[in-house]
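There is one chain below, alone, in structure tokens, taken in the form predicted on its own.
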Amino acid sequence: MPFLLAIQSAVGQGILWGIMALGVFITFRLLDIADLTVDGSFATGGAVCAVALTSGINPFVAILMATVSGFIAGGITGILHTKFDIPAILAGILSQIGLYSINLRIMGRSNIPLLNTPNLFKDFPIGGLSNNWIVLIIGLVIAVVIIMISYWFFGTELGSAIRATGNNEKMVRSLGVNTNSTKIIGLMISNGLIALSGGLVTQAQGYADIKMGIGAIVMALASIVIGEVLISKGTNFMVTLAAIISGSIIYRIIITLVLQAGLSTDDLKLFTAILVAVALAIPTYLAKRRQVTTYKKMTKELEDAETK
């Protein structure tokens, strides 16, 4: 039982977590672009979130001001990219190192309780249902909605705009197309989402803490190459980012396993690591050993010829 509830627990946690890999996978698939804003503008939103609950904000506000909070640290790592011509990665360093001392002047301390607090998960009328149930419930409504709406949005012309500047950025800009503002977009709604999920956890886990986010860039490429995995190329857009999200279930449970096996939460990141470099080295080994066995294929098939 105690296994199963922590099966449970990892699947809620993932599908929370997954509403960040989204956001992560908008800037590092789409836009082509290496954001590493994602552990500041994951912890801002929990923060704001924090803070707004404790301050007796309802908590369906407190979750649209986290995302807000984010679509602002998405904006100016977008700014200082493309209106001061910074790299892409420095930028999100920038942003990320400032909204460090940001996080810690809008908590006023480096972790803010939520035990007495009500919250989205502790107050929603789900009768008869444990935590572990109201979080997996209303974290796969919110995971549903999001999905649909990232479709939608994309398939319009600014959408498709955004993603074709991660395409072909020339040939867009060729058409008339501002790839700097389909950039800055990209990055606020990516950093919106990323911090709608840092409110999200905030609010299930019961407290915000400054380094709530630390690690975060690295759970969310764990998330998109397990995702990918089990998708193939070609695939509708739809699917893809519901595998994005499954990519993060199934990585929360990996998680769970290894945990229950008995590995040390101070060995969890260097987990972490070594699994995304395997989960990213494999495909490309993959298609290295095709290559070469086409090419030896091709080979024999030369040299029967000539000997014919």
Given for the second form:
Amino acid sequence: MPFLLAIQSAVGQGILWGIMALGVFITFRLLDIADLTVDGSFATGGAVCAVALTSGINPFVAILMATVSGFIAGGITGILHTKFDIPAILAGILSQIGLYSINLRIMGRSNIPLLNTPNLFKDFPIGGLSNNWIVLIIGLVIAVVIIMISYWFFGTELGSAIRATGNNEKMVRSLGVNTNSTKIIGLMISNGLIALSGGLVTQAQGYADIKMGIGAIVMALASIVIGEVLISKGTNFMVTLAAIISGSIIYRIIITLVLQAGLSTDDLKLFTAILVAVALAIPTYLAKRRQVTTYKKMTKELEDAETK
Amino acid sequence: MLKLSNISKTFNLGTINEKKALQNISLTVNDGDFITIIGGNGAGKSTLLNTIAGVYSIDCGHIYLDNNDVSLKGEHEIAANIGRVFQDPMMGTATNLEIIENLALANRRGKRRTLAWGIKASEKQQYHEVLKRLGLGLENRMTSKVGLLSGGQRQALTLLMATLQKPKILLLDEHTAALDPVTAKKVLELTEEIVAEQNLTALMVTHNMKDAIAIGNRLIMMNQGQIVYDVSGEEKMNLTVEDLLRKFEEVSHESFANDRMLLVD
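Now that you have shown the form predicted on its own, what about the form predicted in complex with the partner chain?
So here's everything in the complex, that chain up top.
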């Protein structure tokens, strides 16, 4: 059953990459910032994790180190954006480009295979499970833990202030919150999660590559948009977070399906870009059409009433 | 006590668009003062309030709050002492957050945001009580998103938020201007009630001369970035709208004359 195996693998990958999408969600939706650090910080997480593993560090600690590297990357973007008033998109791009060189420096070359190093997935304590199942189990446990922590954090005083910053910055400042800090903290957490995901993916696939982060932002947006289609707006925060992970899984399944159907892997990025663009455009298009129809309907009723 | 001494504020300093919004303003606001501020467009009323709130940095001069020099303090640093309600009802509340979450945010104005839960169980009862007095039924919709409320409801909520934690100074920047007359009256009554109850020190910008005379204990008229009339007590109570209009013409006459001279030239 190669097809079912491919789907199973897609689900596992979807969860691991879904954690990256959760990170992007924090900046894109909660803070209302389009942060492009992602492509760089994802690879940074992978690079730090791979180098840590080849140095014999515990795979779990390696993941934590990857997360911290993401915090730092996000912090730099945050400082560029808030302290020096560089537009968020530009600040993100600057970090992303800078990180490419930094990642090469960390790795020392463009690809690190992890053949004989300790590994969270290879050293799984329960024997007899296929690799797909192990990825699924570990991914699910970590995703649940992250969702729980996020739910708690964004309900705290600080977390509420961060959410409100994306909503109405002026109001939040007038209530005595330093919005520069809330933005920096948000960007740090976001990129921390992204780098964490990068570390997990590196361990799961058994290598780190300098190009592993390319297009990550678009995949994250696809996951978020698909996830939001699944649920209605204004539902519980925890459900929203779970929906994004689900969105990432669905995205992976769609990709698997179109590849099975014969799409060339070369065209994959274009396919993803079109998928996201269409998904983002549909709600706006429908709303506009609805407005036009109501306008026509009401105007017609008015004219009908006058002619009577 | 709030004391402004010789503060000036110029926008676009050193460019062709240079605009002197405040010119050498000195003003002492005593504790318990409720000052109404009137003046034409561009007179500097909003700039004055925003300067006090730390939104704009001043060119020169000093601002003292309870004898502390806060001249160079940023907006969020001084916010612990200042409650604000804006003209635009959308400005004072966060749309996607619940009513109760907005109140909880406001209740922590100027405080350190920690990792404690955003709303404590004990606060809910308090918020229920304060919402109830608005008489808008909001106490039964505490977990509704603020985006579902009307402009008037949002403004009433903002007023509540501004005074939830007693501010040293309450700044009201034409906070009823965007509301319909009935709602505006309600919000204004609520304002007077809360100010009297908590014995607040407040500054209120308004374009309504009647309100400016009827409300508060002191009235200030501004023109071209300067305070041109400052009246309080008995004298203020005996003012009429005609008096104010005459005064207004008197002070703005000079600028009209100047304009005319320019045209004739």
